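Read the single chain below, which is given as structure tokens and is the form predicted on its own.
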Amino acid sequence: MKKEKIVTKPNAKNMVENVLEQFNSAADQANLNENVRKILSITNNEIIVHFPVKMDNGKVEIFSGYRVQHNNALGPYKGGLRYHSTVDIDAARALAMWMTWKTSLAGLPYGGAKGGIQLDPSLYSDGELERITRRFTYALGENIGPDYDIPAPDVNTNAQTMAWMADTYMSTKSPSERSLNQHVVTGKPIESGGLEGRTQATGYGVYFLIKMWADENGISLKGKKYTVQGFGNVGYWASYFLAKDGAKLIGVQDATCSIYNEKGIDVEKLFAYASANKGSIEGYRKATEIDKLAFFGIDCDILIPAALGNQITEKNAHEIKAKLVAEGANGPTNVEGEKILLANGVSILPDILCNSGGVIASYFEWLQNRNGEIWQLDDVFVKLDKKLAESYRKVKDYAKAEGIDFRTAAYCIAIKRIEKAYIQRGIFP
């Protein structure tokens, strides 16, 4: 019998309350139509599947998988699938809502969804993870589809996970239709229809928006100190591009430990160490391990929470010394924590703006597959820069015009676009 790791679980119910409080605050600010408010306050569909998988030892384990589809007024549901012990229906609800706002803000023809499987992937072999993924895809069945609901990678899932999903889904179709369903998921390996640059896109987007904020405020990134919570795909790539601009990584926290080096942590060396250590930074000798509760109090210029939700709260927000919090994760700051940050003069690049690079690149991959094209890396980044810059300017201008914070401005822009779709189309019947 496999031993389960002890994991501190964020309060998912609080995440739902958090996203609804953010939404209602923006809805009040935007004077949102009351009927549209009712629709957007609930999810459209909530799917829970329980499925058996044979383990390497011959025994069968039962897994629970989730997919919550929040809204599709603007287009097919879109959002990641995560493999984590904190995955449950409440977490999926909150994350699906955030995806709706994110895709709308970015001007994409998508709605929002989220889901995953409740498990710790480090406890399973690659063969077991493949069987789990394929069985989950089969269990979801027609609840996903290239023009209905399009999953993507998220926490503890990657291009390989998406390749297994795509192959499984395509295999359920007749031979003549299989290639038409390649875009059922995005974030695939390049050789399996993936987009060049998709892996870097979320972290790159975090960096790009930090740079836009810095340029707008006449700040050079050279020599600026930054810390990152979560050193997975998003945390690494954001760090990679910031380091290229001369910024200095001085603190990193992951699920195993927190490390600090005032003189700087080499991003590439830490990444190589983590890659060889099952993704963990624990034991890295070129930095000092510090108490996890001291991480947010590190004296730095930029803080990038790129792990799980509900990390910055009223319990620790007052300790943050950074001038900018750039949200690489979904929902890392709760409402009470944000109030403290804003009162202390801390700028916040909200998640639905800051980490939207990934879903924008996913849209590019979807288009590439749908049209039978191959996009070049340079073209991808030119288009990505344009989309991100457009979103940033919209949020900045709205916030300035209305005298409100960036998050409320981003929400207002997102929900007003959806409101317009409902008013124009009406409610059936």
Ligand code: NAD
The other form holds:
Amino acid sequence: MKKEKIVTKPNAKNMVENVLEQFNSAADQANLNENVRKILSITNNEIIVHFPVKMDNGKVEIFSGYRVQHNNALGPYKGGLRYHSTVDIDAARALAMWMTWKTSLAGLPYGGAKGGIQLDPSLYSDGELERITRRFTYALGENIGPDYDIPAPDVNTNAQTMAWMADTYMSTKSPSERSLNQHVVTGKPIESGGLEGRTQATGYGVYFLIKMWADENGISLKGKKYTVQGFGNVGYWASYFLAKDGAKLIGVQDATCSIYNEKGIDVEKLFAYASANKGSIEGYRKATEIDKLAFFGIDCDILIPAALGNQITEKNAHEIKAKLVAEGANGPTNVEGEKILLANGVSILPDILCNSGGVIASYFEWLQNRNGEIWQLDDVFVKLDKKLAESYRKVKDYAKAEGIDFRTAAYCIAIKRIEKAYIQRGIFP
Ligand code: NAD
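Can I get the form predicted together with this ligand as well, since the one above is the form predicted on its own?
Time for the whole complex; same chain goes first.
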């Protein structure tokens, strides 16, 4: 296990610098205890594993996997695993910190972690991905666990990935203890202990919070134009629920291309097309392909970044015409980008609030497994709505009372909850 202080690169402003800047400005605003500030500025544990996997052609490839555990003052570490070429220790650190703020804000008994493997999954067969996932899980060993650190899906990982992880972890236990460990990961398929509604939960939450914001501002979603960056789990489900409420999807960007149709893009047809096209929207006939750089400038009411971090920056924020940016992704807007948006009167539903539906549903799945229960879909949505509405109101009221933006308010609420836990317990020894 490797522990080191976070050192950021001198020139390139990366995601860690971004999240630390957001944190420090909230810590100033909330007058956070200086010792707690020190603790929360670093990650608790950083695990890097290198492991061999036999490929379909018989050759062995070595992979590097990461798991960063930022803080567990409020409960076990919790956060996704990502399979992407951009995964590295910096990205995992930043994403782990965002998880700590997110679980705290949502009032969950969890801390924050994140990780993944640096790879492009499109280059591997299903069999290879299964062996990579199983060997990674085995290499992580007791660094994860149902009451210690609980991974979940993220970019390019899904319920199938979680089923392989759960099975591998459970297979390392004696038969009599196997079932006690089912909640080592969340986001599993229903038949393998998953929760009804977990797949939809993050995108649904994005929609639900947009709706709360719209209702509060006297805006009807009917006919409102929206664009989505990323048409995976989060982007698709947010689009699905918005379309059901009468809003009109007019632009989509994924890793392969950007498409536009001012008359509207049928969410279900695009989803069916992408599903049959290895997840890609490229070549969809009922929209026009546009230049990648033109995407953020599309004239729309709501923009949903639901792909990677650092997408809205000082380079493109001034082009954004949307009145609301709803952050489905983690860290899609950097500090400079946010300043421009706010100066232009654009409202932002910050990531730690906006995409928290996913981790809230993961918590429900964890409870379901721990208690040997099976929850019904209707109950899941009722409970999810309640938690999301609570978080929204807390953030809105705090922002109003202090005269600050939503992100700073959300951070203040999150870090003050952790501060209380540290003050109550003190520092061991
Ligand atoms: P996913 O793998 O299902 O989909 C990712 C989408 O992003 C794909 O459409 C992909 O083509 C697109 N994409 C990748 N690189 C891109 C690029 N450079 N430009 C434009 N599009 C690009 O992943 P997901 O689970 O939907 O996660 C998306 C975001 O939401 C991530 O930031 C993730 O951390 C965040 N998030 C996910 C969950 C969850 O429950 N899955 C929960 C909270 C937050």
